[in-house]
Every structure is written in C-alpha cells, then in structure tokens.
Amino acid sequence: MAMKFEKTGDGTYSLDVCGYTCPHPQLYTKKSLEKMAEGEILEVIFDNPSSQESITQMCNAEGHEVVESTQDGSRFVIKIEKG
C-alpha cells in the first residue's frame, strides 16, 4: 500500500489511496491540492466509502469544485477542480 501523487497531463494530476482508510485519503487530497495551481484538476482514487463524503465536504469547505464523482465497483474516483 502506497500513496501514489503523479501529474498526468497539463494541468491534470492522480491521486491514488486505495488502501487508505479516513482521514488519510483526505488529508492526501488536501496535500495534494496545495501543491497544484488553481483551476487544475485532480483525480483521486479510492477504495474507502466514507472518504468520498468528506474529500467532498472538505472540497467544499476550502473553495474547490467536483466536477465527477464515480464507483466502479469498489473503487470511487473523484475529480476535483482546484479553487
């Protein structure tokens, strides 16, 4: 298990933290938000169902967007703009 931060493309970053139970995901994301630009994009992975409701309440609280929000299976993937 290993948190995994990459850029993907132009302004597009993956975060993965599969494995990871709360707060860790969260705490991953927010992490991985101060160190992009605003109005890039970052898809964070998943596997812990409550992450999804707090990576959001978190997004929400700081000024960032979801754009996507999908489950394939065991696996969330959220796609959060940064504000």
The other form holds:
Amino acid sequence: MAMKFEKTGDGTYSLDVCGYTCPHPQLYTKKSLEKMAEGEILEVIFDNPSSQESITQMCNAEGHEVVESTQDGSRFVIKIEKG
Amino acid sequence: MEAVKNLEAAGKSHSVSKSTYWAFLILGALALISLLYIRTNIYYMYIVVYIWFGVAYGMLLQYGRFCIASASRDLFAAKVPRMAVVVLMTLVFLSIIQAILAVTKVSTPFFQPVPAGIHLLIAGLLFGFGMVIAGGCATGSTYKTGEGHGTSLLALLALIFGQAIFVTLGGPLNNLLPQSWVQAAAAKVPSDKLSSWYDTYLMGYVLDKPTIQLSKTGFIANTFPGFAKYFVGDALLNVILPAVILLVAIYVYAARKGFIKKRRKAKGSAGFSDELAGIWNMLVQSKKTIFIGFLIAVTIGLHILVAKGMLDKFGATNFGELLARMDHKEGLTAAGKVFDPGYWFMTTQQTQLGAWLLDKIGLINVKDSVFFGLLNGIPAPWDNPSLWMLIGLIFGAMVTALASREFKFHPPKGELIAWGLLGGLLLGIGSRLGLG
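Having seen the form predicted on its own, could you now give me the structure of the form predicted in complex with its partner chain?
Whole complex next, starting from this chain.
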C-alpha cells in the first residue's frame, strides 16, 4: 500500500499519498480529516500537482484552515488545521 | 552549519539547471525530429504540425493542472467544484470557437457530433468509472505520464493494448450479437470484412444511429438563418445555457453554503447580490486553470485552421493521400485515407498503435477489419500524425513539469498497479463504445 496515514504526535497526523494521482489525494485528505478532532493538525504529502489547488479549496469550503503550504520540486506539503 | 546550507543551496541550484537542461534537450530532440521529417519530404510538415500542437496541449494541460477525473469525483465526493467549473467553462469557450469555425466553413470530419444512442450512456459510464479508478481520463493519463506518474503510464499502456484487443475480439463473442446488427452490417460490407464483434457493432448498430446538431435542425435553421444558427443553436442552446444551469446547480450544491455563511457572518444578512457574488467567486476561484481552458479552446481552433490550411495547400483532404503520394501505401484504408482528426483526439491513435504492434508480432491480424481497413487505417507509428500529437503531448507535459521541477518518475506500487491497469481498460472500452 502506498498511502500512509499515521499519528505523528499529540494532535498531529501525517498523510503520505505520494504516487497517487487525482482525485485520490484530495479524497484521502477528506477521509483523514474526518477521523480527526477539531484543532488537530494534518500534514498532507503528495506529488500530484493538480491536487494542490483542489485540497486548498476543499479546506476553504469545509471550514478547515491551511496553515502552511510548501513545494519542493515534485513534493508538495500542506498543513491543515481541522476546523 | 553555514557550509551545509551552502551545499544544499548549490544542490538545489544544480537540480534546477539539470531539469531545465532536460527540458531543453527534449525540445531540441523534437525540433531535430521535425527537421528530419521536413528534409525527408515537405508533406511531412503535416506531421510536424501535429507534433508541436501536441506539445502545446501537453504544456497547457500540465501548467493548468487540468484533471477531468477530478471534475466529476471531487464535486460529489469532496464538494470541490474547481475542475467541474473549469471543464464547463472550457466547453463554453470551445462552443464559441466551433461556431466561428462553422461560419468560416473551416472544420474537419471529426469535429462533428457522433451518432447518438443508448450506447453513449453506457460508454460514458464505463469511461467515467475508468477515469476515476485510473486517476485521469485518456488525455489526463497521457499527460500525467509526462509528469512521471507510473500509474498513469500503466493506464496508458492498458488503453493502448486494451483497445486494440477489444476491437479485434471475435469468435464466440460474434454469436452473442443481435441478429439485426449482423444483418444490417452484412448489407453494408462483405462478411469476410466483419472479423470482430466490434466491426459488426459499428456497421450494424452505431453508424445507423442519427447525429444531432441543432444548427442543422429545421426549426433552428429557419428561425435563425445564416451565421446565427451556429451561435444560437450549437453554442447558446446546446452548450452555454446548459452550462449556466449546471454552474448554478453546482454553486447551490457545493459552494453556496460556505460563501453565504461567511457573508452572513460579516454583514448580518445575505441577499440576491450576495448569491451573484457567490457564483462569481466560484467562477474565478481557479483563474489560472480557467484561462488555460480558454487557451486550450483557442489552440484547438488554431489546430483545425492550420491542419485544414496545410491540406488545402497540398491539394489533399486527408494525410493518407499525402502518404500515398510518398509511396507509403501500407496501412491506408481502402479509400486511401488514415485517421486524421485535424485536432485534439486521443484514443483512436492509441488503438492504432496497440494494434500495429500486436499485428507486427503476429498476435492479431487487423488490416482487413472494418475499424482499421475501412475507417481508420493502421499506418506505421512514424507515419501516423495523430500518434505524433500524443507523443508531443507527453513530452510537452514533461517539459513544463521539468521546468517547474515537478517531474519525478513515481513507479506504481501495490493497489496503484491494479488501479492503473483496470482504469485504463475501462477507459479504453468506454471510448471505443462511444467512438472516442
């Protein structure tokens, strides 16, 4: 299995969906956020460029806050605070 | 510590220049191939045009983050309207381009409606399942191969070989065909040409179905004579109005709640002007992708203009005629043609490539079939303009991915292998049933 969702600390989680193309990264992000409590942080790591905007828009629409968004080459990292 | 930082910076800068170097190398190789073609024969300029329009499509799709698979699934599963809005807006732009081309009487036989029937619904469903599973439609899987996605490469391979096998299946499957299709097909072509079930499906069912184009209906043509019938019938009634209705429905379903909630919080209430502001906000949320959608529609229009202009210049109606003049007669249809869409098309040339390869290694024999022998031909890959467009599209996407340091080969792992292959097969079956 390429997808990896794990608890990385107190109130922090990580979701690694590298290798997945859309729409899977945004859907796994949505499912992961559903498992978390309000105020907890999810770090999503992906490498499908077209998912970046979709994940950000999904967070805006659902009341989550994107607290950090970075790109290093083909690797994207978005930190989301569940709202 | 400072030294480590400098080393890291140097490494990054080296990485950037290496990616850029590869991007230029690819463009240089394509330019060299183009020159070799033109030196071989001026008629090959037609293939060169296809190569570079393919590069343009690939660059635009990758830069604009186009993903039609997201348009459907994100909307319903995650309530993200971004790509659904972009796809509808692109269709609106394309409908206006189509009307302009119709007015100027510049078009291609492939830029026309396909026969309508229940088969389109089945084909659309299979294609839809396929693109969600594979993570991209036929074009999406092709350009994402250029980004380095191994899953998309598997989907592309499944599209290439799956379609070739699907259209050549015969034997016991032929016994399952309705007798009415068999009789209707046999009335049009000799039975020895009906080698597969797909040939009978095409000749006995699909090609008997009517095509519907509003500008050609009596009511529209009489009510809006002259140029107006194209803009009112084909663009406004067929595309723009349905798109506006769908956009409002998408706003209500996916975007309204969050937007109006914010407005009420800020202003205390929200009225009709806020609803209009909400729709506008949804439309402009992805300005870059919508602008790229506009550019794609314009590029398609330019491609049709240039391809038609070149054929007129060479005094031909199809690239097959130019191949025949160069004594390349193998793989042409009985009428001396080849599949030559004149604009962006993806799946038929994938089928041709798969069938050509399988035919060469003796696994199938397709030259006498209806699909290849009568309708599309099966030219060698280097003589196939639409296949060169596909290759150009992959490398165009690769160039922009390299230039933005987003290119990286990701080998498919675990479930992604099954998803890529299964998704590609469903995409292929859907596209062949729906004719593209």
